[in-house]
Amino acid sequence: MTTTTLAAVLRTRGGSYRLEQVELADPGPGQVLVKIAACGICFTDIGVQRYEQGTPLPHVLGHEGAGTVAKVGAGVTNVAPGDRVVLSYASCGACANCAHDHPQYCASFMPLNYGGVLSDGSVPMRGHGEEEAIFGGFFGQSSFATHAIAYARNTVKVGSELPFALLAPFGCGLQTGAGTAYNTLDVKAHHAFAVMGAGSVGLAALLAAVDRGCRTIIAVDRVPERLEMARRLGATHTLLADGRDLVAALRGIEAGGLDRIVDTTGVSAVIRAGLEALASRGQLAMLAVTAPGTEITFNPNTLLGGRALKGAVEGDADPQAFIPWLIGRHLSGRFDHAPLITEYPFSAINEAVADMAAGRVVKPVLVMD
């Protein structure tokens, strides 16, 4: 049996959104059907809308995916029809990353959340009287529909506390963001803090300084507005990128170095900048998917004084722990992101998309109903 859903199909690279409809296939065992009610937009899927990133055409992609469970396959026990949940990314349970809790390194990572078949081998969607396959499973759940294929292990059950549209951004960019400070960076009251980027991801990491305390708190990023949120969310100081010296800039707000750096931009010149202000044992994240052929040079004494530069993927958390409890330092008041989010109905998807690249939004998450 199949699901009659509505999808925004992605025909061409660089192209818009349609919105059309598609047949979705029932879940196979360990697989569980959701009827997205809301979805967060991503950096990483208008990276895949625009460049070859090796996911095949048409696709549907979205992977911020919040909505209530429809049915679920064999051997589903941790949700049942009629829960609340939240979708996030995909991973195999059977290699040694997964075994030892870091499923985010999971070894099938790149097919199970890039490949858009799903782990099975099959195509979930067919448009067109069911004539044309339509690629899908986008990081276990391709939920830029108002249905889903996710799995087991990607499906996260949360309560009735907040709207879906609060919830969906946990999936991904609440969780990249904020996991980086709390898990790979460890950020400590102790600590002077900053992040490059104040887009979802960083100030979610900016939100985590702040609940942890931090003393010095720098958020940068060359929108004058998202500076402007960054000090209204907990930011100390604030920094223009106008081609400034940004190592100055930063040495003038703590002359003795930064004790934590988280950057999003993925800029060669900014993450050097970053090493070069780091404080002796430093650390610098860094979060973003680079261009193919992007290099980052720097003097390799600059890692001397225990120095690191470090990278991170979905902020070194297990989503089925992880998100949970960060939904938890929201409803306790340490976590409040929903100043960043902007509601748009479904069918404003394409506008929804030039918003966010334009920076005119922070995070838009599309309401399904």
Ligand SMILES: NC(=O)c1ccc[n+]([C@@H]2O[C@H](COP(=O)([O-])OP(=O)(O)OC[C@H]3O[C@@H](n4cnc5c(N)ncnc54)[C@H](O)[C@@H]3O)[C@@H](O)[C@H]2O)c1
Second form
Amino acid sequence: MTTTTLAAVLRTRGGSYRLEQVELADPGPGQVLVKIAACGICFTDIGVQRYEQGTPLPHVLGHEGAGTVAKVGAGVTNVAPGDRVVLSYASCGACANCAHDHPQYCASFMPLNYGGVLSDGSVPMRGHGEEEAIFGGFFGQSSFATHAIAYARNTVKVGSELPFALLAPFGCGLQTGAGTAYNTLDVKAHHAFAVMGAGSVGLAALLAAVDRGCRTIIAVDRVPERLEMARRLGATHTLLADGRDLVAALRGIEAGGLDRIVDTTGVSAVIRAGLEALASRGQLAMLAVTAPGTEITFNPNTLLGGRALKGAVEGDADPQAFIPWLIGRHLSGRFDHAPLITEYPFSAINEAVADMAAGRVVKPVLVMD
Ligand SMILES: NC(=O)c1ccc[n+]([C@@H]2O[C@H](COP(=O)([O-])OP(=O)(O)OC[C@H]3O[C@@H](n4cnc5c(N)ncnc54)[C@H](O)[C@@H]3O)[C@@H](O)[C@H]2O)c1
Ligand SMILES: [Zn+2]
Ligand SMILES: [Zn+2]
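What would you give as the form predicted together with this ligand, now that the form predicted alone is on the page?
Shown next: the complete complex, the earlier chain at its head.
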């Protein structure tokens, strides 16, 4: 049995998406078939669209899906048909990091999330009347489609309080930004905090810093509209990255330096400036998935004084615990990401990508029905 699905297929690196009918396999053991209602676009989708990162073509991307369970495969007990769910990243459940509450550092993270086939080795979709293999399983879902195959482990059951368009970005962008602030950096009220890059990941980190009551909250970006959004969400200061001396500008706001910085730009000069603007014992977490060939340089003496530079995946969060917790935060009025979202019909996927890449919208969410 297969399910006929409308999917946004990427056929050439750097090309546009084309909506095509594909045949999606039935869910196998441990797998879940989800009718996708909405899917956010994260910059990671745009990175994979533009650059070779181990994802074979033709491929269906999309990794912030939300919808309703249609069918479950053998052995799936955490969700049942009819349940409302958010899909997050895939992990194996068996390696040392999965066994010790860190599925985001799963030993099989790359093959499971970028490899194009399901964990049982099968190609999930067929095009052109079953003749052509279409790769998927992107982040254990491939949700730029009306249906997706996910796994029990990355299918998170949610309540009925929120519409799917508000739920979808919890699967990656919100979890990553917020989790980096809450978990990786454990921001506190006495911290001076800055976020470099005020896209959806950066602004989710900023919302968490606002929630924790950080005494100073600075947003840095080169798009003025994103800084206006940061102000609206609770930034105490904003800095336009227009070629000015960022270290001097940050030190001008916090002479003693910053305690916690989240970088979502992946730009060497920005990260270097952040490190130089850290207070002693300050920490900078970098999250960007950079283009091939990117290198970052800084004076190693900057790290003396107990400063730390670290990387993080998916906010150091286990989606089954963190996503319901963060939704609860939203419902109690302490994490309002609604202003970040702009809805697009699924058929406008290429326009949504272009608007996000140009900084015209922060978090486009495709609505499938
Ligand atoms: N580590 C993870 O688990 C993880 C998860 C999700 C996304 N990501 C990555 O995080 C990054 C951010 O994702 P996003 O969806 O928020 O993307 P985005 O493009 O919406 O946000 C990035 C922001 O950085 C700003 N920026 C770029 N260069 C700058 C510069 N030189 N100075 C100041 N600002 C600058 C851009 O204007 C933009 O607002 C991407 O690289 C994405 O691939 C990582
Ligand atoms: Zn694992
Ligand atoms: Zn993402």
